[in-house]
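Only one chain comes next, encoded as C-alpha cells, the form predicted alone.
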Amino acid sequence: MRSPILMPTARAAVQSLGASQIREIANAGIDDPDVLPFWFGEPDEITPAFIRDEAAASLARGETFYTHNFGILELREAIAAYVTRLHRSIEPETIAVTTSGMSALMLSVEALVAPGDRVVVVTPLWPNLVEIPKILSAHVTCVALAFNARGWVLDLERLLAALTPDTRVLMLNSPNNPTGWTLTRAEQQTILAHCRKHGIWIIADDVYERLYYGNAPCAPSFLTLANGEDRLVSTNSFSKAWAMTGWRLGWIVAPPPLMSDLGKLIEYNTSCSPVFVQRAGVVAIERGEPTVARTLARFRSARDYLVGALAESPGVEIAAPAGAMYAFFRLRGLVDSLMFCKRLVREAKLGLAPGSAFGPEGEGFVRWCFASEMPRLAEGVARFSRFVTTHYSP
C-alpha cells in the first residue's frame, strides 16, 4: 500500500512541471511579423469551407446549448463508422468526444493513473505527454529511441524490459511528434501481448495516424489488433488531418468499463464540447476524405523537399520521417538547441522548436514543422542556410 505521506501534493506536482520550451521560442517571436513560424504543429491553411459552413449553420440554428457529456450521437456514430472503416468494428458507446486531443489525453490519464503509479513513455516526445502523468504525481520512466542513418528506431527489448509488472500505463505516440518514428505492426503485436500478460494499460496517442507516408490509408494501430476488452485507450483529434487545430475537438475510444469514469471526468472538466464544433466534426469525417488525401499529398511533397534541402546544409544529419509533419534533424556539435533556436528567431527571423523541448534525448536536434506551402518552406530553408553558414560551425 502506498503511503500518502510520501506522495507529493497536487500543488507541488504542478509547481515541479517543466515549462514548454516550444512556447518559450514562440513567445519570443510570435509578435514579429517578419518571423517565419514553423514552431507549432499546425498547417498553414485554414479549415476547409464546408467544415466552417456547417459550424456557421449550426450557430444560425441556435445550437448553443449543452449536450451529452460524450458528445452528440451523430458525431459518435460518425467516429464509430470511421474507426470501423480504418481498424475494426466499434460501437458509439465506446467513444467519448472531447474538447481537443489534448483533453482526451488528460482525461485518459486521469481515469487510469493514481499518485505513485509507474508510467512508461517512449521519447523524444511531445512534452505534454511526459508532463501529464506528473500532474497526477505518477513516476515517469522514459525509454529513448535511437537515431541512425535509417532514422529513429526503437530498441524493442529495452522497452519490454522497462514494462515491468508494476507498470500501470504505457503511453505511445505513433507516428511520433517530433521524430516521425512509427511503430510497425509486428512491434505492436509484441507490445500488446506483453501488456496483456502483465495487465498494463496502453494509451495510444493516434493524432497523426492519417499522416503516414507508407502504403496504407493510416499508420499501424493498436485498435486493429486489440479487442474490446483489452486495456487499450486510443486518443485522437480533428486538428491535424482536417486542418482544425483551433477548433479543439477530439475523441477517445475506450473499453466499456472505463466509460462511466470518463463521463464523470468530462463533466467535472468541461461538461461537453460545443454543439456547433461537433457538427463541424461530423461533416469533416463524412465528407473530409478528399481533404485528408490532399493534406497527405501536400505534406509528403513538403517533407521530401525539406529533408532534401536540409541534408545539403552544413552539419545537418536528417532522415525522412515515416509519419507526422515534422523534420527532426541533428546539428553536429550542437549542445544547446534552445539557445540556438532563440538566435534563429532574433537573427534569422526563423521560428523552429528546440530538440531539448522533447526531453534530454532530443538535445542536439531541431524540429521543423513542414505543414506549409513550398514558397514559405523555401524561404525558411534560405534563412536557415544563411544562418548556419555564417554563424554555425559543426
The other form holds:
2 protein chains.
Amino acid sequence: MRSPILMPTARAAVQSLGASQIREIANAGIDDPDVLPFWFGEPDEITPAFIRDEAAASLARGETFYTHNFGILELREAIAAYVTRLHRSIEPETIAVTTSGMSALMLSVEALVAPGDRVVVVTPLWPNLVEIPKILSAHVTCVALAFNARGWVLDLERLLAALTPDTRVLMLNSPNNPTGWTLTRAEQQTILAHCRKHGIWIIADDVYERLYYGNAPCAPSFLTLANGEDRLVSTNSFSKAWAMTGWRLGWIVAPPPLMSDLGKLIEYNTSCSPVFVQRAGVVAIERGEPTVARTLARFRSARDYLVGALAESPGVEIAAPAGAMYAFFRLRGLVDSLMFCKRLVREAKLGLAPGSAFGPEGEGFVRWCFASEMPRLAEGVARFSRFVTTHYSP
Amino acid sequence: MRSPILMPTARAAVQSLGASQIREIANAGIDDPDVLPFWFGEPDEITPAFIRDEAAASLARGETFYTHNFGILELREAIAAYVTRLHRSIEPETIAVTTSGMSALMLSVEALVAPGDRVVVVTPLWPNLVEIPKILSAHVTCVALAFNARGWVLDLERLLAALTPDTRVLMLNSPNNPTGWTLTRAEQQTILAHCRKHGIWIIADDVYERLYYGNAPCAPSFLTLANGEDRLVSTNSFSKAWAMTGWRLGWIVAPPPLMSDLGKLIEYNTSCSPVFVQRAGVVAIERGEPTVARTLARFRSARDYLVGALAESPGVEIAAPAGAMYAFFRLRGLVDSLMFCKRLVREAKLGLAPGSAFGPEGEGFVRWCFASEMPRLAEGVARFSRFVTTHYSP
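Structure of the form predicted in complex with another copy of the chain, given the form predicted alone:
Up next: the whole complex, starting with the chain shown before.
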C-alpha cells in the first residue's frame, strides 16, 4: 500500500474542512423507508405548479443558451423591485443572480476574503458559513450565542470586541439556522456603526428573512439601514420561502463598486444560471406572495405545535424561535448529540440533526426542521418521546 | 468624492483578474440586430427536444428537491458508462456531477491549489483557465504554443522544463479553445510520465473531446492512459457536444481519494445541480449519440468551409484546427486585435473575438466560432472580406 502522503489527495486546508454531520446522520438512514426524516433544511412541499410551468414553457420556447453573467434583466428587475418593497430603493444594477444562495455566499467570500484574513461568525451556525472562508485560507473566529429560557441571545459587547479593526468580514445568518435567533433592529444599528468605523464588511445571509414570526413582513435587515456606499453584501435564495430548494437559484445585493468584480467571479465559477430557472424565479417573485404567506402560516403552526409538544417531553429545554424553520433544543444531560441522533435513526426511526454539527456550542442540542405537515410532525414527536422516555433518563 | 481606497471594492487579487475582452466586444454590439455574432463559444442550435422534454417531465413529476452533492445515481452511472465506453473502466463513485464545466474547473482548483502554488498552463487559452487559479492566490506560468503553416504546435521540451518539481498543477485544455490545438497520444504519454515523476496534478479540461476531426470517436485523452492512482482530474460539460450551454451541467472524473473532499467543496459552492437538469443529462448521454454525431458533422463542414474561405482572404494565415469549434487565424500586420474587432463590429457588423483575449501570444489573431449554420457563416465571410479588402491592407 502506498503511503497516504503519496496518494492523490486534496490540499491540507480542504482535507481539514469539516464534513457535514447532518449528512453523516442522513447517510445512516436515508435508504430506510421507515425513518421519518427532519434532518435537512428543506420544506416538504413540491414547488408550486405555476412556477414549474413557467420553466417548462421557457424550455418549450427553446431558451437554452447562455445569459448575461448577472442574469436576465427581467429577473434582476423583479428582484430589485422586491428588495425595494421590503427594504430600501435598490437598482437592478446592484443585483447579481446566482446559482443558489450557497453560490452567492461563496462568490461574496471570494470577492472579499484574502488568505490570512480574519472572518468573524456567530455560532451555533450551519456549517457552510464557517467552512467557506477556510477554502480561501482565512482565519475564522466564532462568537457564541448564549441559551437561556427565552431562547438564544447575543452578547453584543462580546461580538463588538471580536470585531477588531483588522477584521475583514463579519458573516451573519439572521434569522439563524439552526437556532432561529434573529437580530433586532437596534443590534443591527450598533453592529453597522461599528463596522463602518473600522471598514469591516458584513456578509448577511438573509435566506430566512421571510420566515419571521414577529410582527412584520420580514425580519429586520441590514439592507434597510445601509446605503450603497456601505460594505454590505446581502445574499438570498429562492429555496425556503418559495419551496425551490432543488432549483439552485439565489441572488446578491452588493455595493455598485463591487459589481464588476462579482461579474468576473460569476464568470469563473458558474458563468450564469439557466434561463428557464431564471424565468421560474421571475414568476415566483411576481406572483409568489400568496405562496410565501401560506408557507409562513404553515411553518408558524408547525413551530407552535412542535415547540409545545417537545416542551412536555422529559428533559427538553426549548424556546420558540423568532425565525427560520428549526427547533434547536437542549436535552438535559446530553453530551454526545451525534451518537444520540445515530441511535434515534436506528432505534426510533427518527431523523434529526445533532447540535454538534453547528459548532461546539451546539453540543447537547438537537435540530428539528419543522417545515413539514402536521401528521408527520406528530408521529415524529411520538417516536421522540417514546425513545427518550424508554432509553434516556436525563 | 471618496478616495478609491475607501470605496467598498473587492480584494486586490480579484480586482486584478482579467475581465473578458470577448465580453467587451460583445457588449459593444450585442444590442445591434444587424451584427452577425460569432464571438461566443456557443452552438447556434436549441437543445434537442427529447432532452428538453425530459426536464419538463421531471418538473411535472415534482422533482424540485435537493439531490446528493455528487448528483443523482442514474446520471453518475450514465456518465461512468459513457467514460468507460470512450476511455477506460470508471466507477460511478469517481464521478461528481457539477453545475457546469466551469464549476467543475473551479472545484478542481479549489481542491488542489493553495496560496502561492505554481500552476502551469499552455496558451493561447480561453481566459477562465488562466484566471481561476489566481482566485486561489496561485502563481500562473504560461507556456506558449507556436504558430506555423500547419497550425499551432507545442514545444514539448519547453513545457516539461516549465513543469518543475515544485509545480502543483498543470491545466490543459485539449482540444483547445481558441486554437483547436490537440495533444497527441504520444505527447500525453510523455507529459503524464513527467507529472508522475514529480507528483504534479493534471487538470484536463476535456469539454471539446467529442469535437475532434481526427480519425477517432474522440480526441486523445489522459483518462485512457491514467489509472485511479494518478493525479488526474478530468472536467467535462454537456454544453458543446449536446448543445446544452444554458443548462449549466458538467462533471468531474477524479481519483477515489479526492472524492470526499470534492463532495465537501460541492456542498460549499453550489450543493448540487437541479434534479430536472440532471434528468436531461441522463437522456442526453443515453440517447444523444446521434446528436453528437450530427453536431460533429455540421461543425466539420463549417470548419472546412470557413478555413477554405478565410484562406483566400487577403493577409489571412490559417490552418484547419484538429478539434473544438474555432478558427483562430492570423491577419498579417495586425497589431491590435481588440481595436480591429471593435471596428469590425461597428463598421462591418461582424462579431469576432480578439486574439489578445486569449493571452499575449494571441495578439495579431482573431477567433471565429464556426458552430453556426452555413448561410450565416457565408454572410460573415463576405462581411469580413469586404472590410479587410476596403479598410485593411496588410
